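Next up: a single chain in structure tokens, the form predicted on its own.
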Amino acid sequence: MSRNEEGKAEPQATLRVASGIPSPMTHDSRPTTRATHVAVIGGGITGLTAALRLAQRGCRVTLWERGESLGGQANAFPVAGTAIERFYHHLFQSDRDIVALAEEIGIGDRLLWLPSNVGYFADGRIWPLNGALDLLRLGFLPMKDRLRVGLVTVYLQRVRDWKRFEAVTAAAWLRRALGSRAYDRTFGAQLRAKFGRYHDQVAMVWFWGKIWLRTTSRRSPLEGERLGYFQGSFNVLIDALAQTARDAGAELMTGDGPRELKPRDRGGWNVVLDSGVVAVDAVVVTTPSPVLARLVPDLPEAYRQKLGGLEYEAAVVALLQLTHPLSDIYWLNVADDDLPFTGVIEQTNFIPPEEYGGKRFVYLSKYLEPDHPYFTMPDEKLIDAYVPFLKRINPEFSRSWIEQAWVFRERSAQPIIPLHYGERIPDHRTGLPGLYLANTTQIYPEDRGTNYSVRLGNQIAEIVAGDLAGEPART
């Protein structure tokens, strides 16, 4: 399956920052060679880390973010006496930046890591999937199938060169690799979930990428993963984060944002706002893609059309307050196309209840394209939609079990991943100088996540940093 965790969940019992997991990484605070002003569009995790490490370079920086938060989809709202994430989140092992990171502002002593569990749904009921001897009793498939599904993750777990896989889809190798069978009730299905009418069409590599991260994230493959989370939500690294920028320099300006990026006659950016005009040396975008073609009408002809030939999944998530856990599972994959949901993520089977004040709260996650009638539907709508399903999962649900809901979404959530996609990735240098982009379309071979958006935030400050500086590229 997409994820492999091991070991069930015991919620009261956690594991701070342990050995094995590298001290903070030190980056380069050398001043550039003169006074530069940045512009940072975009106050996510990428945008707020690059917003960082150019002030530390001695930038003059100044962040606009059109939200009224920051911290773009890892921002958490407040309920039940904490936050909770809109989206959910959480951390691997593996995730060395974004622990790095916290360590360096402070916060290494909040990130908790605790055990997981994951399920599967198929057949209309929960399958626990916590290693080998689980997937050994998925009843609703062959034992030859089961079989053939252990070997082929053990296989891809010790494949090291990924990009024999870009040219080849997801979909066709693994389909041969396990047969129809196997793979439309397994590996197919979670394609279908995450992709949707592009399902046949994401490189093979992508789905690799899931594999090997779940290898990568464990010290040892006899033990029981363990996730990690940020006590008090992922506002603790958001608000640090945030605070450590201001504290080296940096503007940071929410519910505002730029209508217009244009270039000067003498070198530099026009930020321009429906407050005014800024004048600045260079502009970091970390939007999606779409955004970055809007601002900057007259973008290179050969730049905007990588960026429009890179598409997006959307992605509804409702988030559920409920008086009783729906089943004792923290990460359940839904197999079954019937339900119009894909993912039940439990927080509660997770970061105990204790945290909420006693309070359930469950993620039901439905990736999609942004035409689909769900991205636009009204949002007790789509609850009323969901509720009778949701008995699927636990016969004993009730309408009455749900206090308050929640619906958010995301128009970028998801880059799909086609063949030979690292010959499609626009560039950090968008071919104007002194114009970048960073944003989930280039975290490749992995898949965006909040580690992978720290360390982009890194990357790119050290390319505008050095560029300023005169500094010979690198490639």
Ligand SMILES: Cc1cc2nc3c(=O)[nH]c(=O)nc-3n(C[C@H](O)[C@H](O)[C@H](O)COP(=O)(O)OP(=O)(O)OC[C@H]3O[C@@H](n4cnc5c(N)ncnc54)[C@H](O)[C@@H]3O)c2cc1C
Contents of the next structure:
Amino acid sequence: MSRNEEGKAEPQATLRVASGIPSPMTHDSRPTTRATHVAVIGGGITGLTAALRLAQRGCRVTLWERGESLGGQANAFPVAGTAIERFYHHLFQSDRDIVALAEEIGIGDRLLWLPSNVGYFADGRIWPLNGALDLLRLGFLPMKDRLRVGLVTVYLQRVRDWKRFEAVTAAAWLRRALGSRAYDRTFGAQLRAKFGRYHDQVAMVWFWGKIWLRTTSRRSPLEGERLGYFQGSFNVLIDALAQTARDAGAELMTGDGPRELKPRDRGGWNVVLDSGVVAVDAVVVTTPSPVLARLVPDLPEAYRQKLGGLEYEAAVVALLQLTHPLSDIYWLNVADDDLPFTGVIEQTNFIPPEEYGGKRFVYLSKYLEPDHPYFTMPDEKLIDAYVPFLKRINPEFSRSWIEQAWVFRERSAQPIIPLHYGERIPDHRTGLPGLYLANTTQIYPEDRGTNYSVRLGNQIAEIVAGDLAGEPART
Ligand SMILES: Cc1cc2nc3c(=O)[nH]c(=O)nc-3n(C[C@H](O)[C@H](O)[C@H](O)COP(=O)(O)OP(=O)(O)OC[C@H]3O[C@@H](n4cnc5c(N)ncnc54)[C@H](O)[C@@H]3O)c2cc1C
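Having gone through the form predicted on its own, I am curious about the other one (the form predicted in complex with this ligand); can you provide its structure?
Full complex below, order starting with the chain above.
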């Protein structure tokens, strides 16, 4: 399996087949007479949404995606007669922007809302965790701690004023609220799982956002949680979004990306590709921030420093195709520190195995720093390191259950949200006329996710189109 510059594994050529999107370097041949030409760099959900909106606003749009298929982190590849995401994906009911987009582009009926099924792996066993009663049964914690966890959760569900959480770390706030023992076994374990060596630097805003999202994801407190999924995978959204953008006149290029972005003497930008130079009026970069810093060596120093001041956690995700179910839980958080992965996400306990020809699919997830050995270890070695621990999840597990295995890596998986993050977010306007940034580091106070990429794509298109039309800047 090859790995791209950001450390992201590219599944072999099969990806092209799965998504029904054009093969590398295909062009939409529609002639365009539009005056203003905008380049979009990156064909994830943000870039595709921005391309659609800019084209709808009358701009000529060319999007370049370096990977061989569109969709970025949400992209799916073909398995068992259908497709599955490289990185597990679902939606919350609070994800309104992506739901509205799905309706608009004609795939609203493909969005299913299915019951979630969450569990916790601690002290060597699975504890279901789907509501207050399950919380009271968490036998690996003393009853006093279970009650504290419940009370703190209810309290956080009611807080609306998140600004007060900008100045305190989640570790400090939660440790104080829960006591060290309960913190270490519950929310502390989750913070360590998501942020590795940064776990005690993350602001409480991030944690509040997670709790709040899940609360607003229930239609009523009595109803169990339902999560959203596109029947046929997130490629259903990606393909329809790409097609709608093309229908609006956008050109979407895959398998290519700029080497450099250079300001032109008389305004506008040159997109420097291996195959030639394309002159445009404006550029929207939707890649991770280090890519922008590399593409534009002459960024204003203050802006460059802002970009450099933000860090991302990386992710390694192994996906197993199994003959048997591993457990009956969809989303299993792992609290036992000696397991090498921190999440077990069994897709076929969310989407029925019948959708996958009866096969079972399980993701083994770990967020880590890019200098962690798992980030560069050969795929087979990583699977070898993980497999013995699957017996802990299900003592009957046997290696013979594994029919296929894949490993996917993403260098810029999760922006790290330190204290006072609101002041550290780089502006969409980079300080160089006509050059814009729209990426996951600018999603706040919510945690990054496809819904917020849609929102970001909508917002950046409005900003760029407004600037090009000479409208006064709104901040
Ligand atoms: C493990 C994991 C699980 C997740 N689970 C969920 C979930 O359950 N629900 C959810 O909503 N979200 C989830 N997300 C997050 C979600 O996928 C992302 O937040 C979202 O897809 C980001 O979209 P984006 O377009 O901003 O960025 P990306 O998807 O990263 O897109 C950026 C694109 O830029 C391209 N690129 C980079 N450099 C260049 C270059 N030089 N030239 C051209 N192109 C370039 C990249 O190839 C990429 O396609 C998950 C993410 C991960 C890693």
